Amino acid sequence: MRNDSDLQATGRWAGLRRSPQRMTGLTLVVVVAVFALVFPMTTSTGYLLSTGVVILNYALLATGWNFMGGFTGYISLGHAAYFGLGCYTTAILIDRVELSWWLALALTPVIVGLIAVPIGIAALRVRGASFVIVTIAFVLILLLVSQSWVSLTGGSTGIMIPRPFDGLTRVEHHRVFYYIFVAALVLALFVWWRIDRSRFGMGLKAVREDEDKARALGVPTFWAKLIAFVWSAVFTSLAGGLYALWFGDLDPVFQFSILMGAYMVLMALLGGVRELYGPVVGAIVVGLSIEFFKAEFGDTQFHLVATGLLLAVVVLFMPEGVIPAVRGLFTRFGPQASSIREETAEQLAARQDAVGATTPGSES
């Protein structure tokens, strides 16, 4: 007769056999992480390194957006407002206030987070299409302000800030910021992961599934949404601050572009808004696609058409995103989908009786 340890070991191995996608997913994460860390050392081409920085910026932006969209289900098309605020806050602190670049970068998420509190209090009183309209209106207001307030923002000409690291070549500059963006992305993913596994995260996901029912069950829905909104603004502004330091030349039309907000939504939806690495996967796909179409079709707007078609494909064929779709394939064709039982009902009953018989105190 098999003892408890044998039965427990059997259960563990059965669990491993039933979850090959977990091992595959972990392997893919490790491979991608190693590649991301090694990539800057394998090339000295400025274009490739700058493309890597852009994709990491997209990944950080999409992850920042996902604090709000992924947890609560509220779709913001105007999240470029916090990207632009991050860019201009960092630039103004350096150029006008004359702070050091690292202090300006550290203060930027704090300042933008405080600005996001009253904006969130106003915007989160509405839902659905009304919320989308409010977010778009905010980014348009900031665009007009940035173009009109010449003494502070530089107006339509924008602001230029010096490189934070003197004496570096263009390639070295890209390489340094590549690793800075990696560190910021890891921080954002860690915070998202912690929230996802916390009681607070459970409340946010309850809001996403049914906000009225969550409120009836005692979840402080408004304050939960506001906290998620502020976290989202904080990490989106961090991406903006890093972009300002990396690129150095700010243009209000680009910094406060609704198109940038649409990219964030597309990247998060493409990878999967309920997944930790969903926005990162979406950023890689969208970033590479945009760079490819820009290289192929030059200054034309064909990349916008291609982006729209990509969004349509995602909504029609992968509404939950790439990661859930791939996981579904594993579930469908993996060993756990087999209809052949590993043991009959009689064998299962006998095994349970054996466990009861060997448990201390089971005999009367």
Contents of the next structure:
Amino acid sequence: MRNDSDLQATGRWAGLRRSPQRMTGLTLVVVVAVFALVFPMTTSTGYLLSTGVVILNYALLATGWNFMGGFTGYISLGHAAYFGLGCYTTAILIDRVELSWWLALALTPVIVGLIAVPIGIAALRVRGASFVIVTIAFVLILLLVSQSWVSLTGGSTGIMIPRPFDGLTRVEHHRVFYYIFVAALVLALFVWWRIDRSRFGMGLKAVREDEDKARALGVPTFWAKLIAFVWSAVFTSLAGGLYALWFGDLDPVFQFSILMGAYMVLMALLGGVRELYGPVVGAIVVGLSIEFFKAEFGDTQFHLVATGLLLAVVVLFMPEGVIPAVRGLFTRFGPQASSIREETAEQLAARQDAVGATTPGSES
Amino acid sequence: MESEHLLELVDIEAGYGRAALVLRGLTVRVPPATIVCLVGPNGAGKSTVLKVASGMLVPRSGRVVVQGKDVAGDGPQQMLRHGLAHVLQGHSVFPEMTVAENIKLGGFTVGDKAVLNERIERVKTVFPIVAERWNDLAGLLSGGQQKQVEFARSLMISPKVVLLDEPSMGLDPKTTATVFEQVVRMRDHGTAVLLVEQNARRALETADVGCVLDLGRVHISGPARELLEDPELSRLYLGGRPAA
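Condition change, the form predicted alone to the form predicted in complex with the partner chain:
Every component of the complex follows; first up is the chain already shown.
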């Protein structure tokens, strides 16, 4: 006799077999993953590799943001705070405390996660526009602190971090970090995926839909939001720590930039905040478009205008994000589901037995 | 001593913020497997009674007694654990979530997975629409179907008392009749119901006990049928039409 989990598993695989849309999606994910892993081995161009690292950094940042924005619907425009904190925590642990780079990197998400707890407790007392303003205020405070606390952060001059791997060429340096970023992104996506399928994730999604209703059903909304907030800070700071190690030179104006926070929101919205791979798709679109426009128009403010226009067009025509829009196209032009329910011979026999048992006079 | 009532709200005074009191010394008692209906004009404090009972609003004074234990001041989560399920006014399903997710959310406070699965099967039996539309987005269901999903969801904690806030709101007469049939069905399955309803006549026809609220306290209470047949009450609170 099969138990529930057998049935669920069977159903899951049966669904996969039946749904060409899901098969296409899975195939696409595998193709992109293989390409992403093979890409650094096929090029020795420093520019291409560094672009790949930047896009992966964006993807990790947007996925980190999506722990909060995607699950709870709380839009934080100030997530650059955790990126900056991640950068500076790693840098300070290496440069001032003289820890090894890997220990500094491992401690960074823990420290920033702990810092995020009181910030979350304060910020999550408000909703909507007030929450957005609180998050922005926090970035600006950290910018001022990082510029003023010269003995710790280096002030406006910033801070330099020695390269973690000695003896590597610039290309090799990019290649190594490319794979480290891939590993970090896979970890973030895995944690997001696990939460998405958990009871806790269901509670978070209920908060996103309607916080008061969720509370009435017994979802501990405040704690759920706080945990999501801390996870979000953890992965955003991990992206910051890795960026610090990769780039090696921190500038407070860039590290605590409102624009960086806005990019995170845009990337996640572009791809689709309810999708596992939404922020990754958004990061690829934004990262490539920024690089393309920089190449076309030079490093002027015009590339920002062109990027903004592109984003406006996508948001106008794909308000739910790229992934839901593409899925919608598949549904529209793909094979339509049959209204006739498929039944196995066993199910049919069981149903006929059940009908026979309840029909008056069937025993005779 | 074990109380004969599942839920008792005794001398409740409650209001919102610093505003004037909405409930002024209200007392309501809900016996087991009984539909107790609160009717009254707008602003009488009907929905506020349910908010106090579900822990969404802490009373300024008075007692909220569940099976003999005073739990006044407990929050929504604790109230769910005490067996009080609140079905909010209007459509309270999560439209962007599936019926399955909505139902499972009803059992959010139930830790034991086996118990949860058993209750899911039970509500599927009581409300067949749940089983039929299990994987559909709740927002795609009709108003009446959504209401049934809400009822089913409230049963996921195997509640002692279900607090129903205006279940017929926005529904056509036929669907309203179906919804009230489901309320009776819940009562017949052994669940007590504290019902707040604007459609007073329809609610009193369904309920076992009726309470007429006015200015934050119970003006009159008794068997629902008797209230329905009282011509004075009919004139004052039920639209003036004499009882059939």
